[in-house]
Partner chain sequence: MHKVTSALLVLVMGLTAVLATGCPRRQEAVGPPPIKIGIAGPMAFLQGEHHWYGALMAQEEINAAGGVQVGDTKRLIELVKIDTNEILSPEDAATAVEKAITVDKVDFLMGGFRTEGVFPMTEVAMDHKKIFMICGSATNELLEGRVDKDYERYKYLFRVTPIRSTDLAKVCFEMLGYVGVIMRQALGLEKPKVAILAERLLWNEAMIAAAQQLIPTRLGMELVGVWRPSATATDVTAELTAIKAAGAHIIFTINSGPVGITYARQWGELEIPAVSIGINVEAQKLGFWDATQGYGNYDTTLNTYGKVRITDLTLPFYDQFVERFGECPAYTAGTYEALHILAAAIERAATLDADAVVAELEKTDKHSATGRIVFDNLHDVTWGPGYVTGIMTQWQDGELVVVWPYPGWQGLHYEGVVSYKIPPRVVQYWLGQSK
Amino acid sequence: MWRYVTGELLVLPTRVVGLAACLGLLALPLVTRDPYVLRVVTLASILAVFAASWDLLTGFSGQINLGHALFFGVAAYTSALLNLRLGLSPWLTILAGGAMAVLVALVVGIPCLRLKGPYLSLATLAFPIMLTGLIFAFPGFFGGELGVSGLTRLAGTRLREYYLALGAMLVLVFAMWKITDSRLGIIFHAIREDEVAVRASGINTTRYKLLAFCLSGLFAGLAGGMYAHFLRIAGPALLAMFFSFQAIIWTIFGGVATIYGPVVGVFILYPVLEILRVVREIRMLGFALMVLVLLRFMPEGIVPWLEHRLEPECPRCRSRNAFTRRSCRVCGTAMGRPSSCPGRATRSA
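Taking the form predicted in complex with its partner chain, show me the structure of that chain by itself.
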């Protein structure tokens, strides 16, 4: 374990920063227990899982989902209704919400898998709209525009809610990262790059794409359940297009197909949006401009941008190395100049 920490974790600047950020967040309540600060981090943690789940589906397997709020909203409503009507505890309702999101992912995934590109995107966009229609068609059951309110709190105190959400985020994001780092992740990646070639290799791509939908739905659903119990309400705003697009903005800002990129995206953009409350009148405009300017100069997202600058690849074995190293930490090759690939900025030797 220690060897892994010193040999893998502490050798790259971005990993050190990531570890420091995690430890910093875990230790934050030692510095401040301001409920507002804890609230912002708690919500950022929950939304980070949501954004990362979009990355798992779209970033890795290439299934562009523009209606990702569907999974989040379905789970939030499931948790809310089970909690209110049957009095189940949040632990159970959150899990049930995740299970329901998987079921919905299957329902959405099966017809959508016949579609590709913009057609798939448009089809996924339609599902949250359909569910919103259902909520308004049966207002007595779903609460209509008022939503389902009065849920049990996620945990007894704000501090417990903070650690619960943060802990869940770390575990769930790590789980997603391990999935993408496994054989399954390689297949997802391959399907995104060339589905025909993967099928020609004898892999049932339909099954794997459906699996990607279900896994993504599960993680988004768990986040949705936590969100409903944290806010103590599940309402139609969770199914709005704006909510789906937020996940996309966070992921693109952080870095697509990384899993940890969306987490970084949420943890930067969500607090920035809070800071911008001081300029109330131009808050959203300022936020949009900031995102645009940053993406203009970091088109791949902030995490890949930083990685390319701080961790050049070894020209021989392609391992990433800290920019301070003169030779590769794996094969010992002299690190004269970083690798240059299309779209990547290069650093002079």
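Right, the form predicted in complex with its partner chain is done; let's see the coordinates for the form predicted on its own.
The next block holds one chain only.
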């Protein structure tokens, strides 16, 4: 573990910042136990999983989903109904909500993956609207406009809920990052770049795109179940178009196709929205202006912008290095000018 920490986490500035941020969040209750502060960070942790799940589907596999709140809302309602009607514990209902989100992803993905481009986006946008109409059609079962309330709390105290949500966020985001860093992630990335070439190489692209839908739905569903039990309510607002667009805004703000970029976007933008509550009249205007100004100077998002400036790539092996290094940490090539790379050739052989 120590070798992994010193050899992987502490060699790049952005990873050091990320590790320090995680340790800071874990130590936050030692500084303050204000219920409002813990509530904001807890919700940010849950929503970070939701935003990262959208990045897993759209950022890596290129399947633009404008109705991502469908998975989140379905899991929230499933958790709520199982908890109220059958009295199941939150641990079981959250898992059941994730499973239901996977099933819905299959139902949505099979017909939608026959479409491409804007047609796929519009098709995914229609499903949350259809489910919202179903909720209003059966108010006695789904609660109508008021939703389903009175759920069991996620944990006994606000502090336990804080650590449970934060720990789940760290585990789930790390799992998504490992998926994208594996052979499966490479295939997703290849499908996004050139699906025709991937299909010509003998890979069943439809199967992998459907798998991307299911994985994204699973992580979004787990986040939706935790969200419902934390707020103790599941309502039609979770299926709203704006909720889906929020995940897109957070991801673009932090950095697409990074997994940890959406996490950064949520932990910056969500607290900012809470701070702007003191000026309700211009709250959304101020939020929109901040996003536009930042993306004007950081069009790729915060995380890629920082990586490009703090971690230049080796001109030969393309490995990222700290800006203070004079030579590549992998192959020893002098940074800033191309030269031979015997280490790279050896590994390729």
